[in-house]
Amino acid sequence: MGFEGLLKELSAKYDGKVSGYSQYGCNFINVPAEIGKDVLRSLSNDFGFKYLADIVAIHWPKKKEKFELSYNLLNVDSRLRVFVKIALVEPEYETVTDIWKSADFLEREQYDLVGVTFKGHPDLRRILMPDFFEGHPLRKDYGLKDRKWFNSADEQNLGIKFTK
């Protein structure tokens, strides 16, 4: 099943809530949030999209749905790739970790960068910044002025020299 076929099913499966276009030779499928689980588990089960390849954040400050999810989802035996988007008004959305296993970094990555939080994961914490780091570099309302990027006391013993 091709691209155009698939987002058909979607579309008649989900009563026309789904949609989807190509562009710059990547196909996009945007979900309501509230369908946004049952379409991905669906695409998991009924399409056999089995390989989560990347879950991206972003943050859009100047729209009403401020955040959005994307997940880069691969169906491996017919080598179709898709890009499934979510917008958000709030930073917070369900976990997929029990539709793929390969969530659980992925959601942590977003967690710690964008400050997305997924309900239900099983180990939601910082996985690339150090525990002392405040805030969610990757928010486009993150302050960068000002900003002390680490602390003068060396708490992790990382050797690191202290330099302005």
The other form holds:
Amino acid sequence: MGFEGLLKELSAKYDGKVSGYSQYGCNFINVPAEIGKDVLRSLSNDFGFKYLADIVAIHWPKKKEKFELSYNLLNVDSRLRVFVKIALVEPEYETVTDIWKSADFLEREQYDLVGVTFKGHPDLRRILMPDFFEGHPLRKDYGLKDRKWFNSADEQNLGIKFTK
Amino acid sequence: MENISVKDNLSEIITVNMGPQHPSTHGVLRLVVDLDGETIVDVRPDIGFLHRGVEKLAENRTYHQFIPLTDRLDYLSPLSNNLGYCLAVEKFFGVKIPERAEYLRVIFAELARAASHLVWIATHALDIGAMTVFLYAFRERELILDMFEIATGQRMTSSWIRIGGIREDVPPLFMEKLAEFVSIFDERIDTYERLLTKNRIWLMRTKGIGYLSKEDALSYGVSGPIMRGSGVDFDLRRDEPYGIYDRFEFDVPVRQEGDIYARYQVRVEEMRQANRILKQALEQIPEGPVMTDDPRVSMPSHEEVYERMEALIRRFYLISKGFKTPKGETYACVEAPKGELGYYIVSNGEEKPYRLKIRAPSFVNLGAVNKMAKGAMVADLVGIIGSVDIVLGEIDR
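For comparison with the form predicted on its own, provide the form predicted together with the partner chain.
First the chain shown before, then all remaining chains and molecules of the complex.
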């Protein structure tokens, strides 16, 4: 089943709420946030997309829907790759760790860098930045040089005190 | 003291830190390991010690200026990183790459694969206790790095593949050295195999350890040799071909066992297949230009700049402002030595990417370490981490 066929079936299943397009050699599926988790689960269970390669969160401060998630899904058997795009008003969404285990690290990464909270994630902590870091560096309102120097570090972490 | 919890009267779970510095990791990685006696109960990788904010830097650089930063991710195979990024940017334009450049890209990517796997087999064997393989594999890696130096002037961070082609044609000496290398490499791989494949210590330290089933491999999103070692028959070079990989004959090694030994076998076979591709590329490579003449992305040559005003303006504009990509999103991925290396670029029509997300194979592969290590002995954790073939520069970005 190619991308067109997949779109037809998804569209029939979800009353035409799901739309898709191909751009620059990639296949994208737009899904409203309310049924996003259902569509993702259905893609995994019914359409064979057993492989979640990546999750990308994008910050659009000027749009009404300020955040966007893009799930990079691959069907290893039919070799079809689709990107499921979900637009969000608030930086909060449901976790998909119960569908794909790889979402564990990927959601933590997007939470850390873009600040999208995933509800139901078993262990949502910062992964790349230190625990005491303020802000989310990949948001557009976080400037390139907005980083703060840490004077007091958390002593829990490594037991090191930073001095000026 | 709160880390120590008493489970029952007989055993207690003790938390041990492995790292941040450990000889079996390429970079800085701390593993928080919960131990019940010598058995691993849980592993939590703590990463981010090398985080440089490469994705943020990409948003503040033109498309050309980002190429050197891709080298610094997986510094054991910088040319694969260059290739993945350039393919992603090229998808916006659909530029036609000259034939010779396509062949050189394949040559560079396969040499990078061989070099990366050589470092892997060397350090992995050293972790488990085989010193000789380390010396042999590094000897062959030197030959590859010499070739990179001849072609690019750099041994490791070469920034050689450009949007629209290759920076510059290779000198004749490169082709001579390459022909020499492909003629001896198969034999050298046999040497490593003679030292390891039936070695009793090697077998006992690798067989049945670090098991990852096929379902788990898919669910955890692991890619590359780990995925194929677990029985998933998938290789981006064959199944989502990019460049001119569909012209070459090669096999995708797959093993069903899903343990460290299977990953070892897959990687050794991949080195042989890389050599096979190199031989074919060496035979087929045509003469010709190595950079596209598409005016949207390519820099005009110096000769042109001296003669034509338009070329001067275009060169000035490309250097000072860069080029604009059309609006939209695209993704390109390559089969890097460690797995699926992808670049997701969101463009809003400016000279700089609006958002650039790197799908780093080591990062996702590291997520499966907990699954592989549960129930193993603490001494096997070094072997398991080694078999994942992580590079922390790529994980932390």
